[in-house]
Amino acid sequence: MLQFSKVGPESYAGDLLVYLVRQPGKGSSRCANGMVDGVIRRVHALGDFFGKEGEHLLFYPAEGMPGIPSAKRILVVGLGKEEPNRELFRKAGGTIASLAMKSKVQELLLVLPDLACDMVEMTEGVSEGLVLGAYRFKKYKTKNDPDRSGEMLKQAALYTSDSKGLGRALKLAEIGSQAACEARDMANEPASHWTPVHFSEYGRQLAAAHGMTCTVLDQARLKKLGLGGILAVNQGSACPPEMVILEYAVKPSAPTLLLVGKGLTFDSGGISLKPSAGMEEMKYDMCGGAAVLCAMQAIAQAKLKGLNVVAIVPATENLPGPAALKPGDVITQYGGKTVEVVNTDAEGRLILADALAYGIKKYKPDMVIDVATLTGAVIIGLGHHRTGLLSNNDDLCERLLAAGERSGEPLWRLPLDAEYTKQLKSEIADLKNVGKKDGGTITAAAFLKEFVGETPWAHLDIAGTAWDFTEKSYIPKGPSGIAVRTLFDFIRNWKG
């Protein structure tokens, strides 16, 4: 979809020509093209355009107008007064994509402005915004749907007088953003069309396409290995569980990162049934698994060299079938710890605990990151604007916080003191799976912490950001694809 253009704006005769302008302290915004600048000045004098962030001006030049480019449409998008940064350009890219699709534009040319900022940051930002902002999920729309605009934008080209050294930035931005869109697709699928076996099929396809190794542990293998958490959660479902393992190897001497993503393809709450209102959103409970697999897709496409990466997705449904796990049952997790299941709707931590303990024992990683739509409590604490971050390692936290900031997916670290683990003390087992409502996000992480030992570990609770994330021009309604680009950024910027 993205490329650099050798055709300049003066010669461009395509669907849409786009300029970005800053909002000045006073007067009208300035554009590099003199005739377009004249249009901006006239509109500014009417009080209709100031160059504020997200503000736009769309006009249709008359054919043969002297000095005006021959594009069918010209769009001017404001950047505001804020110091230029990657997120500002990302939002501008999203605005451009949205406006282009409203006009049923099939291809556009964006002229990168000459600003006092890092051109790599500008290139990556607008490129990410264009791809992410052009996303629409219309797989199940019928052919007579009158609005097909989301399928129209096919090609976006960037123009600058000197694109030397920017090709890699453009490519990485496109790879990461397309992977995030793939995660959105997975989450948008109905639970009937995205089951545990779809995770394993996707993993096998990724491995075949990119030279990775894929292993799928089926129900029989899970029983033999003793992964009691995922098996217990699966008891009420007619679909057997599967645990998907993808391995991306660069060299034996490189550190190994283990990624674990929660793959609950539908969560009814089990016997501890959720309220019916909003339960349809529980098809999104697999967004952590989607993020982990799609991050693997991105690092393999980009051929990143810094880390060996292993991804594990424990996948199952949580349903109240006749054999379903019951409140009060005691299960044995991988490794031997026993857990009293007080609430069957706290199931994500049970399957993650198995995957974490198994992955750490088998692959002996240097660090672990898990991603999960784990608790409603994180929405109470942080709303839909930041992902909850909990960890036993300060350095790992700092790297993730930086990656989230660069990706426009901010995180917020919460405490993880020993006092929270005490809330999980059981009278009849090693642990119980929930404590009191107080500090629910933290006690959930404290439960997981019991299965990682001394390995540096970070937990991302994306329940508030996996869908209904902060409204932005490049974030659609519904699933956001959160954490894919954060993980991709973390890995591509890894320095030992």
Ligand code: BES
Second form
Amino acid sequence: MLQFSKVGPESYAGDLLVYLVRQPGKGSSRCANGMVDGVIRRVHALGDFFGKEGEHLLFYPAEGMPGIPSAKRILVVGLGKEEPNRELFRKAGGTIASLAMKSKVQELLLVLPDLACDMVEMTEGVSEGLVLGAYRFKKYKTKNDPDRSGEMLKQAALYTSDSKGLGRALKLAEIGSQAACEARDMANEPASHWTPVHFSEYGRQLAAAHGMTCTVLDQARLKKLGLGGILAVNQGSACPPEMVILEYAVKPSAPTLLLVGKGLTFDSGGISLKPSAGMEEMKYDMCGGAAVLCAMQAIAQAKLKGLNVVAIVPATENLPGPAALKPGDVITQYGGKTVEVVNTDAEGRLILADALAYGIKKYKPDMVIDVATLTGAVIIGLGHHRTGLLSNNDDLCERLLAAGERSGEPLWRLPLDAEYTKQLKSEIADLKNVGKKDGGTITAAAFLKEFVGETPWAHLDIAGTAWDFTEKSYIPKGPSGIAVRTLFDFIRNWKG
Ligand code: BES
Ligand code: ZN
Ligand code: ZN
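The form predicted alone done, now the form predicted together with this ligand:
Now the complete complex, all chains and molecules, led by this one.
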């Protein structure tokens, strides 16, 4: 969708020519084109446009006049007064994408402004914003629905007089953002159209396309290996569970990162049934699984070299069928720990515990990151702006916090002292799956911690950010594709 253009704004005769301008302290905003600059000055004098962040000006230049660009439309988007950074450019990219689509424009030329800032950051930011902001999920809208007919943005070209060294930045931004859009697609699918087997199919396709290894552990294999958590959660469902494993190998000497993503394709709560209001949102309970598979897609497409990466997605539904797991049942997780299931709605930790313990035993990773829509409590604590981060390792946290910041997907670390684990003591088994209500995000992580041993590990609770994420120009309603770009960035910037 993205490329650098050799055609400059003067010779561009396409649908939409876009300029970005900063808001100066005094006087009017400036831009590279004399005619456009003149318009900005006039409109500024009228008090209609100042170049504030998110502000825009759309106009239609007269045809065939000397000195006037031959583009059909000209859009000027404000960057505001603050020091521009990647997030600001990302938001500008999102604004451009949505305005372009409003005008039913399918291609555009964006002139990169000449600002005293890092051109790589600018290129990556606007590129990400354009791809993420152009996302729409229209699959289930029929032809007669007006929302269906709106055009999608197909091509965006960037123009700068010197694009040397920026090609890779553009490519990586596009790869990461398209992978995030792919994760949004998976999440938008109704639960009956995105079942555990869809995760396996996707994993196999990715492996075939990019030379990765895909292994799918089916129900029989899970039984043989003793992954009692995922099997127990699956008992009430008519779809068998799937454990999808993707391996991206660079070289034996590189460290190995294990990613684990919660792939709960529908969470009714099981016998501890959830209230019906809002239950439809529980089709999104697979966003962690989507995030790690799509991060793998991005890593493989970008041919990143720093880390060997293994991704595991334990995938199942949580339904109250006749054979469903009952509150009070005791199960045996992979590795032998027994768990008293006090609440069948705390199912995510049961499937993750198996995947973490199995992945660590089998692949001996140097570090582990899991991503899960794990607790409603994280929404109470952090709202919809920051993902909860809980970990046994400070270095891993620092790297993840930095990756989240760079990606516009901020995280916030919560404590995980040994005291919290006391809440998980069971009278009859090694552990129970829920503590008291208080500190629910932490006790959930404390449960997972019992299955990672000494391996450096970080847990991302994305229940508040996987959908209804902070409103921004490049974040649509519904699933956000959270964590795909953070993981991609974490791996891109890995230095031992
Ligand atoms: N999938 C939910 C967590 C969730 C809740 C995600 C709301 C997004 C929005 C998880 O399986 C769950 O039900 N957790 C329970 C745990 C409780 C029973 C200890 C919760 O958070 O209420
Ligand atoms: Zn649940
Ligand atoms: Zn759940």
